[in-house]
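One chain comes next, on its own, written as structure tokens: the form predicted alone.
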Amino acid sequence: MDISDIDLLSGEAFVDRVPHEWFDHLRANAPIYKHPEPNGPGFWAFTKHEDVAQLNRMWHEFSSEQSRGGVVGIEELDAEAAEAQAEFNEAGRMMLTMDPPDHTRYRKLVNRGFTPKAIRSLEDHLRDIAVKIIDRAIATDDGQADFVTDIAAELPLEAIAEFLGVPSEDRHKIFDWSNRMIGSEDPEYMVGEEAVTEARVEMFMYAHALAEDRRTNPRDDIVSTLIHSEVDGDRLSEMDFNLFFLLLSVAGNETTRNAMSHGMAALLEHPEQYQMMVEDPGAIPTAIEEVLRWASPVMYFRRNATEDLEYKGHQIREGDKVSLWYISANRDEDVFDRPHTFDITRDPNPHIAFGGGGPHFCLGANLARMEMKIMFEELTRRVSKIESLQSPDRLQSNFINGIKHLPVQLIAK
């Protein structure tokens, strides 16, 4: 392989499969990688496990802040889109693009509804709609369901749902804001700049009725305490509420699905790991991990060089992009034995989809877990055996390891 016939900018490439022979590549021959790009001045590329995890720490050095580029997106943006960027930078401040004091600040205001105590109030809730989700995609067409959007998209715009307190039969709205604005690139969900800007619109406009509501009605739920709270003295603006509203909506439900799709996309291929989740419950927290490892939601993250420095005998200079790619530091083989192999026995597992730490590690990772051991523990209890009725269709995209479509046959106990 020549490294020129990698393009890490080509949401096409990522269609049929990841392409992990362009990673296997770059950490094998150049595992910090300047790669070109047509209109712009290119981006970094880190692929290994050991430097994704340490410039996730680096927050001084490799920033997230919006004004420096923020986190998602290395392609330099046409003008309609860099003008409506602007716009929408102005406007308010989202949690994911600071860095600290600011983010310190604001992400101890949201954890206060993200503490263990508040997870483990959720758990009998969502079990109780894991096993009605299971139940009705079981009674539905013989067992034939979409796994996607009929079973692991469900769970997560419940839960999410719940800790937002929106209404159950407002959850949809989520599904489909989240699509226009994450998965704007593919064919099924593409649309143009006006549209993403219409679902953030529709999104916070949304907010903004939910919001007026809590500060009139206060209940026991994440959107009374961003609503009520002060950070620094200061209340949220309404933007800023409207920021974090999409953010956990977003990042809440996108993830969480993706994850327990290429974690059943896995076990079809291996039903003999199914079996063994179906004869011992007491596999599946590990499993949980493996698929965590295997699917790695999101692909990477964007960094900004605040400085000029060397890495590693690399002179990055101030601007410059940088790209941290958890799909390939997922599969490092200085790390994992067998990287390409699912395994549910895998231990020690130390993945960094949530991350790898560092200030920006996943807020929801507890959630996520619980929310997949529920699924999980609740599917091999009622369904002695699942069978692929189609290869998965996935999500054009670059950025998040999606699939949009797992067509299975559900056979039940």
Ligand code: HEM
Given for the second form:
Amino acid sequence: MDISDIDLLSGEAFVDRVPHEWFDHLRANAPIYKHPEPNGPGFWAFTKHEDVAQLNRMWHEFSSEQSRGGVVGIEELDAEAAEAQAEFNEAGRMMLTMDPPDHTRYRKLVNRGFTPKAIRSLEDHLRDIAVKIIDRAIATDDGQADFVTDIAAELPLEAIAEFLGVPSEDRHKIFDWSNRMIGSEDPEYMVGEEAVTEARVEMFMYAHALAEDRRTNPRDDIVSTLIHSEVDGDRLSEMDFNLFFLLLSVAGNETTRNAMSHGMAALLEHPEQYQMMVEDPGAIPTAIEEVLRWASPVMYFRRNATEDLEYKGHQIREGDKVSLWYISANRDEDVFDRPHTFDITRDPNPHIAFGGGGPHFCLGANLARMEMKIMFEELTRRVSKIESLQSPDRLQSNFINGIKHLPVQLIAK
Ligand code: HEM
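Would you mind generating the form predicted together with the ligand now that we have the form predicted alone?
The complete assembly is shown below, putting the previous chain first.
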């Protein structure tokens, strides 16, 4: 392979599968690679586990700040998109695109909503929902279902909605908004900048109304905690809350849905491993870590160099764009034995699907793990066997490793 064949900007290259042969080539030949770009200065692609984890921690040199370029999207924006982005930036900042110390203050505030106790308090409700979702899928169409839309999509949506106190009749709005905001490259969700902005505005209005309600009628829920809590004299402003609502809706739904769907797709190819989980539910927590490694639902995040520096002999300049490829780090042969083999017994499994540590380590990691555990526990309790009816229909994106549809046959116990 010639390195110039590699085009990490091409959403199309990611349609049929993740181009792992590109990442294998980069890790072996150019682990720190200045990737060219037709209408821009190019960007660094980091593909080794050690470097991705290291740069995640070097927030001072590799910034997440929105004003420096943020973390989502590595391609130069055209004039229209740049304008829309500038407008959005003016509205306020999300924690995802802040550096310490601002990020630290913000994270302290929202951490109050993500205590282990708060997460555990959702478990019984989410288990009831998972049982309903699975029973309904078994009972409909003789057990023929779309694993993504009928099963995997529902639980993360319920979790975020329950977490934020969104009433059940409004829950599908969140699904629709987050699809519109993230899948804009994919023809099925192709919506253009205008509709993305529209989805944001609708979501902000919704978040605003929810916060207003809790301001006057505080309840024992996270929204009430968030809007009333104060850390070192800081409070969440209205726009902070709107942006947090947006961040959770997007970050918490797509990712967990795709992790479950990729897990299912891999288990369909390895039915003996599904059988192991049916026979021994104790195998599920380890299996989930392998699903996370295998899926790497967020394929990369961006950083932006804040100064000229040398890293492992490469001269990086202030303002350079940097991409951290979790999907590649999670298949690094220096860290994982037989990295391209799906093995639910893999242990230890130091994957970095939730980020490589550092200040932005996924806030929802424990919630996502709990949702996946509940889903696979209840599925293996009820469904003895699952067969594939059609190969997975993938999302066209180089950012989210997504599956849109996965038709399956469920065979109940
Ligand atoms: C399998 C599911 C998930 C995956 C793979 C995932 C992945 C990630 C990754 C890689 C980051 C690091 C971002 C960076 O370094 O710039 C992150 C951050 C974040 N995630 Fe997740 N996530 C998942 C589920 C969730 C859930 C369920 C929630 C919310 C309930 C959530 C909320 C967040 C938030 C708020 C941040 C930003 C944290 C910060 O900036 O300090 N995620 N996630």
